[in-house]
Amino acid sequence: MDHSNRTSRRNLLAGTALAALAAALPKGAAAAAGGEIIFVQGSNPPSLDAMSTSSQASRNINMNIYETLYGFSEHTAPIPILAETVVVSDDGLTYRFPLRKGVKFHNLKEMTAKDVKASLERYRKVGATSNLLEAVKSIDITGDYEVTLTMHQATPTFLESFCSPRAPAVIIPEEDALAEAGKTSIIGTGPYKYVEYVPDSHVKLTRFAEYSQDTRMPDIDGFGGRKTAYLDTVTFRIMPEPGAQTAALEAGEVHIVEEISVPAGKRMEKNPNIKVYKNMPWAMLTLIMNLDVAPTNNPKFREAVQVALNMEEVMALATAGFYELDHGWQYKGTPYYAGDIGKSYYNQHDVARAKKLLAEAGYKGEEFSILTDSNYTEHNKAAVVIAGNLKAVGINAVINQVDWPTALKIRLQPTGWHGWTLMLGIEPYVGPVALVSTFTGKRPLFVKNDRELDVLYQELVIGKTVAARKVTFAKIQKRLYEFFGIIKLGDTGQMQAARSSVEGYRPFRFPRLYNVRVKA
């Protein structure tokens, strides 16, 4: 094992050291539990089968209610959350979590080893990135309260990318294991319980009495930690329209609202009643292509949309203002930035070289269907402005507007759909594995798989060192910028609101409704 391995391993192991010294710190529970908190969402879940579906209406939810083996803390450090601590062996080829014991299901059925195995392996058939788990030969049960993954090679970045909630690897009974997508019984080891699920009007959680606290941290740490459910009841209300959110929050009819607009946000600041986050970079808003139909399976026709777009406008308008420009696929200042790389087709808009590379393309004005959603305003402003920029060079664009659960669907079919407006949010902050994997496997965004991109991806997997991984991730990124197959649009922040009784409410990838209390 290289110094770094070990490194690594040291610090994987510390989350253990510490829990001596964390169970002797107080229990936190200053206030009484009791009460309900009322949180808004634009959409509905389009699953509460948090393995096999990577929205973030449906990620709110889920990660209130199930948890997994290792997550990431509020830095992107993997720590554990349901296992007790991994041990890397020296050849990097297994990985042996041994379990915290005594963790209860939902159905008051005790975790073992077992429910892991089974699933880890549905995960593997079901997972929305199962591609996650492509560098795992075999899941085996080495102990009642064990589980040891063995690599086919030694996979540096394999806990980073096992750490990824954009589909989690979620812990559930084993007996739920052999259910197909979307249909178990929406039982797992959280703070809180499924209740009911009423669509288009809310999903309700209820506390879990014999959840099993992590003592070996003071608080919550990203998605681990010390969780306390000190609420009875909390409700995901589903509110598409973004003018009655912020009336309900104002008027105090609920708690938080997970994004309001930037000129809501302003007003709001002056409210005493309530409170306003800001979150820069949230996501990276882009526009995928679907590489397996006419026109957009030629490369010439693809780098035409992506010259043809004026970023600045299209941004601007999608976000009212609250955006940063920016082409590289990691965010300025962490690890992975690749500088300059592909900056000379961002933000370009010019029309003439369009309209050579359309004419290059063979291009006879078929139509260009853009898909896009009601439920997310960055999305269909997005398609609009982006319709105004291909129309201006002579691309016939139409936009097909739908709900979110709907643009899910369609986007999943081989045909109907060109170009699909999307906000990447979960995978560029967890990472360059991360956010590429969606890129490549069994059906990359943009449908099928561009061979150069696999080739790479398996590069950047194992990859020994941050220095070498970064390397591959250079050229990941200039590959992006040769086939078009997704075009960065810019960097979107998010505006979050919350009343000011809401306590210990802290913004992050999802919205941690444990450890928070409301105020009389």
The other form holds:
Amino acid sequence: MDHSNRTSRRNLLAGTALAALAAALPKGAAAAAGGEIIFVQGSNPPSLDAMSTSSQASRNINMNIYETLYGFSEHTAPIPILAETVVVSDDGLTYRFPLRKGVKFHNLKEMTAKDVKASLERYRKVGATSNLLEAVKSIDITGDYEVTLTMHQATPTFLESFCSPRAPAVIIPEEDALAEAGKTSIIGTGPYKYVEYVPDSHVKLTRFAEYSQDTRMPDIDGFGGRKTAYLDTVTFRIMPEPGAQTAALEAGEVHIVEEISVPAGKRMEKNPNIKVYKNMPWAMLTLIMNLDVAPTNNPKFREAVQVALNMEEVMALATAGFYELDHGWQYKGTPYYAGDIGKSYYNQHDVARAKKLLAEAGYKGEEFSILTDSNYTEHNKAAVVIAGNLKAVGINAVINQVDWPTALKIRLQPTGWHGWTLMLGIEPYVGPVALVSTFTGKRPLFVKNDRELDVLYQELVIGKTVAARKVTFAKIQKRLYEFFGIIKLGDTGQMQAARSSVEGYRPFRFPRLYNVRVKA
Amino acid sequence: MLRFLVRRLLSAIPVLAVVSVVTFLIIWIVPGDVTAEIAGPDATPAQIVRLRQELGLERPLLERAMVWYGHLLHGDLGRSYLLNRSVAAAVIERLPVTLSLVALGLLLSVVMGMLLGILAAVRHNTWIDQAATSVALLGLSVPDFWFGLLLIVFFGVQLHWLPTGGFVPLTRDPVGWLRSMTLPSLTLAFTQMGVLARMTRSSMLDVLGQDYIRTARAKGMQAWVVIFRHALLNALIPIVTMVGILTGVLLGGAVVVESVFSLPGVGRLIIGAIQRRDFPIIQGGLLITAATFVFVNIAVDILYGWLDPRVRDDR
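Right, and the form predicted in complex with its partner chain of this protein, after the form predicted on its own?
What follows is the whole complex; the chain from before opens it.
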């Protein structure tokens, strides 16, 4: 498959050009190192072993400590980080990754192919999303600074999956590779290195003075690019109480808050000492149906639900007004966005048509139980508005609100629920394969498989080019708007806030605390 | 005295046994488990079953109970599913935070509550009595999380006098520790002092009406000597009993206060464990908390005997 050879050549040329541009930048562009930043998040990281957890709280910290061979750019395209490039064989069976030389771990050991092989082998055993290496038959060292992955069969979407930051396939020293999940020595190659973790209090990182900067680009780009650790220390403070988080920010005790409430954000926008950031889109709010029980096993009934819903009302209340209405099953502006397909079915709020569809479905007032949880406000508020919309068309909607672990237990049961409100954040971000895999397989989110979606998923996985996969994804989006197993309600955002003294902070899928400075 | 102490310590064993059994049964009844946290919302039933098997959650209740009690007899409270450390280590490293908070909260609530109670009793049926009673009632009525946030906004955000949250270990920086504990312990104390103020007031009113107090006054004894040496000492017995009960209430209240002020204490540990169904932490954490409460009450009983020789002699 020579397209990858072309890609790598193009990467190399682009890298050289950007490096030249970077060299041409005035020296003053690089500010002096120093200072401390305190970033606030609501929950503890379950683990700082990046491979073994898919938690956002962990990812926030881990992606400042560790790096991967490849990662997503700002626009969700795979870019090399610890790899120089990737060379894919014509038959698509081997992926050769030449590595960047001189990259140092936090223990000052240089990264070689041995570390990469050991890390990826460990990922197959303990990785929270180890299935992303399922397609890999073997991992071989083909040079001191080169590893080659051999596939069971050609898997064109491999590189995209490999870039997934959900539970990233980070590179750690070979000595750590035998450690059980959660028991590594927390050593990576990233711009900050681990100092201490006091659960329920904080995680402290310090600048890695010997960080091997990727000079191929002039600036950071998504998960990669030219990273500079300006700060001496980075502290992630764990503060569960939202009111206390904003108070600490207003008092100047902390610098950035991961997520603030929308009303607090609107109030703080007037404060000259604080800057509010809008990270949009962050997640998709959805209503998932249980296809295994009546009345949701009837496509006409599901269509009636889709037609009855007023997405604007649902999203406005669920997100306190911080939302975007969009029908797409990929975020706008990303490579797989499928245009207007399904748009005519989105946000109809057509009471008369919904009633007609219910009559066609032979609906006799059976209960429609909406499962939701108390932990995520968006989930439970959306459930309330959905129930109201559905009652207005004559559906006997009831809400079953429980806590998060109980909701997850109930949703795994084949009965006892009909609809379930859930935000999908990282899955749509990672790309169509990650998203659609949750709709297929042995246990799709909507309990029962849709044969057509299963077939389309297989077509998506073997699509040789982005263009080919985009065509397939458009078919998938069309099918989702015919089948109504899952209803997209809208896109939600993440409102963040920082002291105005913080410079260079750009919201992303995790807080990039490199290339950030704090004015004295 | 020694026999009394041994008897009280032995009586703690069935109490703790009941606590552990009840905790075990509650955990068994509560739906959901830690696999939800580990595997995430799109896990398949097969993945969940595999995880449950790995964690031993598929075993029958009796077998799980026997394993747990077997370990407990060897002094092992088990290992957290999520924290990658033993339950004992997780609780013990947070215990100084909670004990600091409860001890300071108790001290402040006793001092403020008793002063308000004494003031109200001595100036019975005056505006001072009414004002003191109103403050006590306000403390009882105000939710602790709200009062805590109010203190944060006023002393942290507006005046910048005290930190809005976080914990500084006493061993690292005693002044920092005191600063970090002031607002949380004040929150805890304010919401609990009302009970003590009311108890002190009624106790003092009983005692102040006694003949020996009148005699002491008639002898021309100074007012403060009459109040603090003669009246208060005799009014202390019911108050000390209340302090024992209050410790339990403060341990419970610490959960909310730790969350509001971002203190890494045992309360937050247990709440987090309940939310994520980290069963070993729930079991071990509650057992240690119950043990703390039981031992504080034993200490109160001993103090009770010291304060009232009649009680000591009865034993």
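Not measured: the values here are computed from a predicted model. Numbering follows the first chain given and starts at 1.
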{"query": "Motion between the two forms between rigid parts - which of N298, V455, P335, K278 is the hinge", "finding": "K278"}
